[in-house]
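To begin, one chain is listed below as structure tokens, in the form predicted on its own.
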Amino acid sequence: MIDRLTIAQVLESYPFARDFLDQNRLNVSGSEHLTFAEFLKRIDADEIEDQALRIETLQDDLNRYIEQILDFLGVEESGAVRSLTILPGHDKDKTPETFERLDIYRSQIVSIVGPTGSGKSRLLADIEWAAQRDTPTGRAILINGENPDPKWRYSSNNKLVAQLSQNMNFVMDLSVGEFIEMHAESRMIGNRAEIKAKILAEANRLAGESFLASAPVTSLSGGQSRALMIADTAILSASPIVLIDEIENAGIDRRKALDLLVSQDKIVLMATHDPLLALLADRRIVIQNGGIRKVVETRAEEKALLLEFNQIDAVMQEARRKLRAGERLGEVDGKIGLRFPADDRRFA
């Protein structure tokens, strides 16, 4: 209960409560060790009269203020999303989808695969808008096994899905640090300096080439922009579900990106054509002709293939590094065994 917390604890847990105190001209300096009720009892009658304070309602007003801000931010609600369920609909020809239901839980990754134009975007839109048999596919979405609260469908403040598209283009005249601070301020985060440092560190861990907080966001490469948005989404976004479109084309360390999102208890849905990423997922949804054709569990033997795919990927990543550094690919690299046939002059 907020009533039992000291003022210091309230401000640490709810930094935006400082605005309430300022609006009511309440100087709590030196009284942070008291509860708010104890502080109110110490205000003398002259100060109450001069500032026209309604002492009898201030405690309730503070509680209500905190509840309203939390509701606006969607902080408690987003954390309450434990599972997402997709119930079957039909494809473009009205043929029913044959799976019974698909339950996805926090910290799980599900890949979405299928040809271009097969209906991957439609599935993602159904999830984003928490469809209730009212979209062209006839699917229904449940949250925690139940019909979703209307806030997931109609509230602009409680977004169910955070989308990371292939193209990230900034038009604002801000530095990276200012961009992160602006988002943190909009979320009313207290420890902004710490959050900014964490997001920047994670973004640089994902990006191929590091960048500073002072760098203009418009100067970032596509990979750097994508790395920044993934780190920002993982750490600051209140949306419980993250949708990523073709992360293999992002120019970032895609495995580290997925690990970061999962570590923040996000449900991750990932449209991909990359076998390595598809097998990293717990399951993959196969889309054809606008419908979910099947849901495939990633089996142990498929996971074993990841070792081979990782080796192939390591060779390709090292080849990219050598090309960017101006090195010749025909030279032997003892670290990963990057060797090419001696008679193949394409790599000489």
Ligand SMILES: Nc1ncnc2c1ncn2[C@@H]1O[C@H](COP(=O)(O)OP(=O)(O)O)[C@@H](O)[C@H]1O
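Think of the rigid core as the biggest set of C-alphas that the two forms share within 1.5 Å after superposition. Owing to the predicted nature of the structure, the values given are computational and were not obtained by experimental measurement. Numbering follows the first chain given and starts at 1. What changes on going to the form predicted in complex with this ligand:
- When two forms of a protein are overlaid on their rigid core, residues whose CA moves 2 Å or more are considered shifted, and Ile285 is not one of them between the two forms.
- Remark: with the core as the superposition reference, the CA shift of Ala319 between the two forms reaches 2 Å or more.
- Positional change of Leu26 between the two forms reaches 2 Å or more at the C-alpha, relative to the superposed core.
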Contents of the next structure:
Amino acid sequence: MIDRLTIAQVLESYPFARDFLDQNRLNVSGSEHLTFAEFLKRIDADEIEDQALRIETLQDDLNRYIEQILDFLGVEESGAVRSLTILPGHDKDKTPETFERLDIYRSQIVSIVGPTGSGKSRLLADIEWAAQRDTPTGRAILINGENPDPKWRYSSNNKLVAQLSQNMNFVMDLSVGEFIEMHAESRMIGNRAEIKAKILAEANRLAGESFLASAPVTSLSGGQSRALMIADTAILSASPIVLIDEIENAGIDRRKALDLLVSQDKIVLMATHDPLLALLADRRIVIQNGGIRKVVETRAEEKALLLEFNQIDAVMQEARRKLRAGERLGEVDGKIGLRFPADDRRFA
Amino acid sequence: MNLTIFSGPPSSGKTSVILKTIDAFRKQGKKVGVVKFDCLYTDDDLLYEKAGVPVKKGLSGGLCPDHFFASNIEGVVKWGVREGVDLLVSESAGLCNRCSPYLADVKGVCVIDNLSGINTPKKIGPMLKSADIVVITKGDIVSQAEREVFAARVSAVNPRALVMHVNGLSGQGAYELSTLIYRGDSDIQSVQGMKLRFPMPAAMCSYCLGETRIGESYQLGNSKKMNWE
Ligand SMILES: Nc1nc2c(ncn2[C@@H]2O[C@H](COP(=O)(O)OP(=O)(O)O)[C@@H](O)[C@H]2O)c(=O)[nH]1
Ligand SMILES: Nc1ncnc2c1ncn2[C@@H]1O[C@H](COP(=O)(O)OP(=O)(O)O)[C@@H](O)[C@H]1O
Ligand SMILES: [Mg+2]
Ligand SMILES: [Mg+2]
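Same protein, different condition: the form predicted on its own was shown, now please give the form predicted in complex with this ligand.
After this comes the whole thing, all chains and molecules, with the earlier chain placed first.
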């Protein structure tokens, strides 16, 4: 059906097809009245060789591209993923896991704890790949209670999982504003100015020192970079699940970061040994020898402990700040509870 | 025997990804052999050897490495069959982004990395556009936004490929890749008569034939001039 439209009509109905033409270095200007097939027929043999074009597949490629993007935009609107379910497999010795099933809904945080080599990253990988009893753990993943659509594996626009990695640097030479625009553009987002302002404001709330849209991303400090990455992932990433694999000491307000992800309806899974993070989760998955040993709810008394841990953390951070600023430390710097941020009381 | 052809720009992570994928195959009890094609020099054979992987290397020297590949792949397949491997992997570096070593009926994997810049998908020709699987590496050193934009651009130039991320250092994604590469029902004993997916440039110019002097009067055959108007 797309085959019958002129290029002008294609671009009018599917404006994003412009990206396809651009990425494939096809210059259609002056040929908009032709169908895409007619346009391809008119490219002469020299140019085909020169540009190394695969003429015979381009029509089909365009059709597929349009289909994929429409599918992607459709998924966006219907908010496809509401729940993630892990069904048991087995540990490294093939002993079956004993939990029945584990359902995780949007806006929930689950932490994953266990010794190094126990299989935390493997569990995250099972989720990312929507395992169907075809990974070393034998686990299966359900989406909305059903077997996952193969597109979660095979289509690059529909990845289940966004990942916050250890990295704190950007490699692109763009300003913060351009960086966000570029991402919004690839996501076919309309209200870019609004999204940009929102991401910048959230990133500044997470970072200690504030920064402007005009700052080059490469000039941001580690904490600022991470804050921008988290705000961008929370607000602009199409993936409904966010994985955090071992981020300790990120140099940002981690509780606010998790709050932000949750406020954007993300499912958050994090592999961590840090009590400040692990206790922020609603539940924690305990892994040993490659298998899920148990799943425990975070109790109110543990949440209360979090209050104390945060106080200890505040003391350490303040001491760090003073040392960096060249100040002296005194007895008062070891006193827990003095500089405690008031809004953490909600955990009490 | 299964056969898979890996290609991709230099240093994109091909060897790293292949080694991690071989680890995954070994856990499944499968034997893998590798042939490395390069132009002037390669150390990769030592890396494979160190990992206990049967390996052969082919240096094209004065020839275009992709042409060299096409004239040698049959010999390589024979070697793999003799070694009794379950899977034979060929690794070759795409040197000018113009050609690709993929054969029509053999799985072709292109490895490119996030660090190469978001305009890279546009610059690479058939090596990327006609691959069955595109593996993107070095996701650990860029942000989620950069990964998403890069992957979207890859899909725009090759909407039929399966695009996936593999970390060449940690091996994350390598198990998954192994399941996509191997097919129990594929048994290749020879590639005689198979076709390249994409023709190599047909042109020959004086300099292909050994001319070293610069100047109009020495240029026979195909010559192509930049436009100065
Ligand atoms: N950070 C990071 N480095 C990688 C990754 N994959 C490969 N590398 C590194 O990139 C360099 C080139 O990799 P190599 O496998 O030799 O590339 P090849 O020339 O394509 O075979 C090596 O130093 C690798 O350690 C990755 O996913 N992340
Ligand atoms: N249930 C399992 N069966 C077989 N191998 C497993 C299982 N769980 C984990 N592994 C393997 O054990 C190794 C260590 O796991 P990993 O997830 O990296 O641990 P962690 O992230 O906790 O340090 C990996 O090679 C992984 O594939
Ligand atoms: Mg790990
Ligand atoms: Mg290599």
